[in-house]
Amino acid sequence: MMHTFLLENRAMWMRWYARMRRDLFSLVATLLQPVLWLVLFGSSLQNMVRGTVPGGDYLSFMTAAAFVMTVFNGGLNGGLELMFDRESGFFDRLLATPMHRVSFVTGRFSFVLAVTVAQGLLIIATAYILGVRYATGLAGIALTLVVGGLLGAAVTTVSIILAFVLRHHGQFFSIIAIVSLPVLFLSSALAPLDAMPGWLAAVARLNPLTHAIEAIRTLVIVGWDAGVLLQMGGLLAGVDALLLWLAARVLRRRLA
């Protein structure tokens, strides 16, 4: 059964790595997106703001911004292909084979996730060329693919959500655009919180994106922190079960 299983989502991966393929300009620019992330804001904001944040230097106080939102970005586009097969009838076709049903999703959860994680080591490879060091080493990054793994799977979770409950992707693309840069304001990613208005840190404190920059940026800048790993640990591994839940009672439905 469980072989059967793995069978199934290596097709899947295979059917989703095919067409990134095919399309050389999305493939390119999936994997140049997050290095235009770092050298952009990094690079034209470091002088501007140096000695201001934590560390004294905006390119490593950027790092984990520049990961934490690609994963995101990535997460959060990756039910859209989803959608396209419900509106084009291709997953009607899809259903009426023999596969299990949950593998044409965990298919292409677990080729997200993938992408995401591969474009987060492009993040950690620019950043060190850069200059960036990280002051965890070698184990540091390797925590910090976990991070990205965590919040990976929770954006995706809720992108997939929404290619079941959604009617077309008009709407997933309007949801997106309304999200995006609200999320990205409303965090730590481009100030520390003790620069930000009261408010503004009150709510950023409540984003879990803050959470990771925080959890990451700790171990680029300053180091090991067990307080703040397991807060963060914590909380997106709660909110991963959360949406696991709710996909799961989403998808028996639509699966049905």
The other form holds:
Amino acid sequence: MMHTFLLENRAMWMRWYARMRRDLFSLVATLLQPVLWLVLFGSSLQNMVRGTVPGGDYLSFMTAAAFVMTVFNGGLNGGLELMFDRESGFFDRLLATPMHRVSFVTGRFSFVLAVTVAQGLLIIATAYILGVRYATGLAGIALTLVVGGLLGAAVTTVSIILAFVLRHHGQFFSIIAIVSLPVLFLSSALAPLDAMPGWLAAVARLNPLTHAIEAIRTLVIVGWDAGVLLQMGGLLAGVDALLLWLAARVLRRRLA
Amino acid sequence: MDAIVVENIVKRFGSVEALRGVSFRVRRGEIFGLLGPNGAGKTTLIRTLLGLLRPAEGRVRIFDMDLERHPEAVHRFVGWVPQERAMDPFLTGRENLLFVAGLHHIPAREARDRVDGLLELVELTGAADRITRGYSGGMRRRLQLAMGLVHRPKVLLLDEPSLGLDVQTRRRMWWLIEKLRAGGTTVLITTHYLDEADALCDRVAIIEQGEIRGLDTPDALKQRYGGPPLLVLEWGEPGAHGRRQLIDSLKALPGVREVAERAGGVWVRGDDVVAVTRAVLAECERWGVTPARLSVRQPTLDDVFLAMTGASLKESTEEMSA
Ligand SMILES: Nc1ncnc2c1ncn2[C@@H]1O[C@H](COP(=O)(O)OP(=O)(O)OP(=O)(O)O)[C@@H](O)[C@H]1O
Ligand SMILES: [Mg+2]
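For comparison with the form predicted alone, would you give the structure of this protein in the form predicted together with the partner chain?
All chains and molecules follow, beginning with the one already shown.
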């Protein structure tokens, strides 16, 4: 059982990897936006906002946001391929094999998670080149990847659920277009929670992106603040648990 | 023991009754054809055999295993070549095959060997490492066939294997299918090409509007339903002199069952083809008509189809796809 499950997921990884290798353009394009953010946005606002953000350095402040945005975008698009497989009939073709149906989902989920976290690491490297130094050093970077994994798991799960409940990929694109900007603005990505109007801060506090950003920002700027890290990590883990439960419910019916 | 037993399958999509009580048996080692026009229910039936669709009524047994109770029987015994695109266009042919092999739990090493063999069988070795998006229709079809064979199935379900292929490529496909059968594989193929059913299949079921209208060997079907052979008389040079009278007198001949005027000639059908031919020639002489050509056409599966359903398969297929 375990052995066959691994064989199936290996086949899935082989497939996604082969496709990714041939489509480096998309891979780079996903990274371009956050890198531009860091380079242009971060540097141009550097002087204007000096002193008004925690730590005083906007580039350091923005690093967490750029990292989280990378993971968010990667995860949100992650389910799309599964939707295409359903639309093209390829999914049905796979169902005529002895594959455990859940492998279709776990293969994609694990692959997307690995790729997005790796992309996040590239963002951190870019920030490093631009002069950003982690207050918590290498261990902080490692923990950032864990936080990215927790957030990526949540977003990818949402994306995969969408891939199974929506009728066609047009709806998928619409949802991504509608959702991604507000989710970003309703988080602490661009401004610290304290600097937001009360209602906005209240909404932002419920946003898993905020949880990830606050945790990472602490690691970059402040240092080892166990209180913040545990609280934000706990919230993210809670969101993950909730979404995985939901996914299990939704997918059990669709994969039956 | 038969390879596939289908008993009284009923399948509805909303108000559309796609299958209305379909029953048949596919014997071991035969090539069994499901012949029918667009929308007859062929693909629906195949998907039901694969367990991808649940019938409202009826049951399916594959090598004596009830599909309802043993869905895994499909994965063990059955290979499928779907009608629509069913490969990853961004993977190479080889990668597509290795992918499917993985899903069939074939260990990597063995998978590589098998895939090499299959690529050779379907003559795609040279194109194995090209992205399948650039494959021609015939190459895709052959790759799909190979993908359906990775786990060495005992029964192969082929949904319109030669759809859109040119004559030469179709013959190649037939040759491959016959080769598989020679190796002991049972084959169920759907088609709306009459010549395909005729040339390839040991037995043919004619399906229309979700019902089996007839089932037998192509020859038996033609003998039973195709009617007597047809005498085809083609006019020669222009000029209608005597033709009218000829046709009228042909209609009055004893032993002639049917006289049909066609562009450029006339079709005559009678029970005894020799006697009818003699009589027709005598009448030609009498009315001073010299036919350019006289030929006898044996009944085809299209005649069978016409007799059974009142519609020509060729015409109905062309109408539907137009
Ligand atoms: N998923 C579906 N939802 C609704 N109706 C369907 C569905 N699948 C098939 N049908 C209907 O069932 C009938 C049989 O369709 P099917 O695809 O089995 O025909 P077919 O014989 O394979 O035709 P073709 O030669 O065009 O492939 C058609 O009327 C079709 O519209
Ligand atoms: Mg069909």
